[in-house]
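Single chain ahead, by itself, as structure tokens, in the form predicted on its own.
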Amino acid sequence: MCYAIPGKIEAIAEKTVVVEYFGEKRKAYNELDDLSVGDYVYAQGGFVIQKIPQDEAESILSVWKETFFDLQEVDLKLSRLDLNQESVSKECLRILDNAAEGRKLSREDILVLIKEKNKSALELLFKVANFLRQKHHKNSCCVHGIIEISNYCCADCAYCGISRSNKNVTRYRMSQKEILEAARQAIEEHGFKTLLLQSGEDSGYSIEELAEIVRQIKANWPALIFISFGEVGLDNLELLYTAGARGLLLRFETSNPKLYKQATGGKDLSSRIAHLKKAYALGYLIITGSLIGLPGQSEEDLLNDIFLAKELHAEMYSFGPFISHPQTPFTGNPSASTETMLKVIALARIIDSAHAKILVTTALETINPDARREALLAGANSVMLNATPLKYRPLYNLYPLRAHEKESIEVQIKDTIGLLMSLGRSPTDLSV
């Protein structure tokens, strides 16, 4: 199955298109030469990526139209909401019904959120996140590929279990020829029509080497490829941008300067915004995010970290547990927990609601089996697969025992739709 729906192409203005999928239309720009209105197309992450032929399209649509709007009821029964609820507080119904209405919520209802440990509570602000999803996104859930490159990493930040001073680990770093075989599976074998290349920050490619590799993706196969290479430099992101990379996936980790100080070995937090703002000027897709559960993390932190994503322009937002990695300074320290990260999950969806995309990380589903399926259902609606080459996956060992590493792309995809389809989502990016 696609991850993505051919629309068809009703109007051209310069480098903005308007595609329509199934009586929706949406708003694309495009880097194609020759398109015409009545051209069909795959667009991601706002981007057409690929025309294709009218028969193929219409061959896909009729396979889908049987399917898309039953999986949209599914969807609607799913996110139905009911807000009369006894065991709440009056305080939290009340924020959770302006919430549900679209009205803006102070700091401090958000604060009152973030605090809440009534069991029931939490699971009306869950529905009221999914709610907000469905209305403003409807069922569309983006399914991405991930190739994680190579784990050398100059950086020495206190969580990583890639971390330049841990000795424990066993290095490795793909060659260009294993890239691009990598990279050709996972789009044309697997259908992923947007990719994200990975790394640490690994002085052992220089840019020009990572910027042909993305430049030679693009020159073969149609997808939207997005970047996470560390802090590669101001001037570098720009070069990479030109060659082709259209997303940045760089976490920020905390909003707060000493924390990330204490966090990354000394660095400066200033530095990791700089890049960020510099890529979205660039017209980079941002994906940023946090760490949740640091130690010395405060809920006020939290708070701050979803208004920094939502500043920098976030087009997803990417939250990660904190996970005690034994081989690092902060061992010993106890991992986030499911319910914090629902938390943060829920209320970015309530703070930037028609707009955020919101992933579930690889590490949340690492610290509960089942944490796929709450996320999506409070408020989340992309996920990545990870289509490394199964020999390098276990390597990447950011903090151990990662969800996923010893599964195949055919499992994960096979898992992944089953899921998708059980929840009436449609496995493909709508929101352009």
Ligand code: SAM
Contents of the next structure:
Amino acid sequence: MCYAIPGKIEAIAEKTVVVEYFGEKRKAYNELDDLSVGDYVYAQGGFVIQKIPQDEAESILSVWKETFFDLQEVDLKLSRLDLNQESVSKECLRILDNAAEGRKLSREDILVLIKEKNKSALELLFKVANFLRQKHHKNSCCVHGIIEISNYCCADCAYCGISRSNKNVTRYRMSQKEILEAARQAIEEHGFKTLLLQSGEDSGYSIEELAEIVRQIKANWPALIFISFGEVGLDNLELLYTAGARGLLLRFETSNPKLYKQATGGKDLSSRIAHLKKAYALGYLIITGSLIGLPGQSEEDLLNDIFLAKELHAEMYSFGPFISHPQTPFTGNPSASTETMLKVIALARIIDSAHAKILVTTALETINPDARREALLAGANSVMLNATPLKYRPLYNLYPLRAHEKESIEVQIKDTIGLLMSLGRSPTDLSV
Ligand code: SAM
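What does the same protein look like in the form predicted together with S-adenosylmethionine, given that the last one was the form predicted on its own?
Once more the chain from above appears, this time first in line as the rest of the complex follows.
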């Protein structure tokens, strides 16, 4: 199975190319040397990542053609919207009607939605978000792979199971050879077109080593590489970009500077924000968001989190529930509920309808095994599958009982594709 559909180059203007998919045209940034009009390519996240032979492309397209339009039909049916709901308050209906029509909501309106408790109103909120997702992004759903390369961390976050203060963690650091082999398998054998490398803030790798790993992956296999190594330093972001990294996953964790300090052992939020701003200026695709349910977090904070992610030019929003880890200072605090998580996802979709890719996080699936389906029907359109070697997965113990921890990548792919097909989604990155 492949997570991208080949597109045909229709026009080239310097580094910008127009790619055509079954009649739809998208723009992408090209970094390949030998591209001509008429060539077939894979594009991800707005970047051309690989040229493919015409016969190969045409055979993949002929398989996709019917399925592609059939899936769109199913998605369209599932995202129909009916705003005639008697059990929903007039105020809520007014706000949701404005949202569905694409009119900008005031802060007060969004707060009303975030405080809403009525089940029918919430169902309608999720439907509006799903309607907007379909309207702007059609049925595409990104399926990215993640490799967790090390669980060493010099940070001391009060929520995180792999923080430096947790002495009960068995630490691991994958060697360059292991990382390259895991990347090869993910790209070559399992078809991932975008791969995220993640670790704690681990000074055990020099920045040159990390850059070399990115360089080697780029030199050997066609994929878009995202990194998530924490705060690597502003200059090092540039080094990693030059090596070939094109996406940065860095959550700001909370938009509330006081809460951030409490949650991170005294760190300053401004440093994370500076990384995110610099990364955007360098050309990275930004994946960011926050932890929902941190002790002391208010509903206003949640709203500010969504606005901050937007302000930071999130290409993809990543909001996950805080889950209490027994060996951390935040142990015993309750997790955010699925309902709160779905509200945040739906509101992110409403606030940034046309642009946002919204991730269903593993943490959300951990608190609710059906959450992937529920979130995809509440505005989300992106999933990340765990391609870390099985032997290391239990050691990347951010919180207990992580979803999919014991599932092989083959099983994750099969289940994901099954779910996406049942919802009429195509596992593609078309909405570039
Ligand atoms: N070191 C990198 C960083 O700082 O962004 C990436 C690794 S960090 C462990 C990845 C994410 O895990 C964090 O951004 C945080 O939101 C999430 N996380 C850590 N502990 C968690 C917990 N107890 N519950 C839910 N998510 C958690």
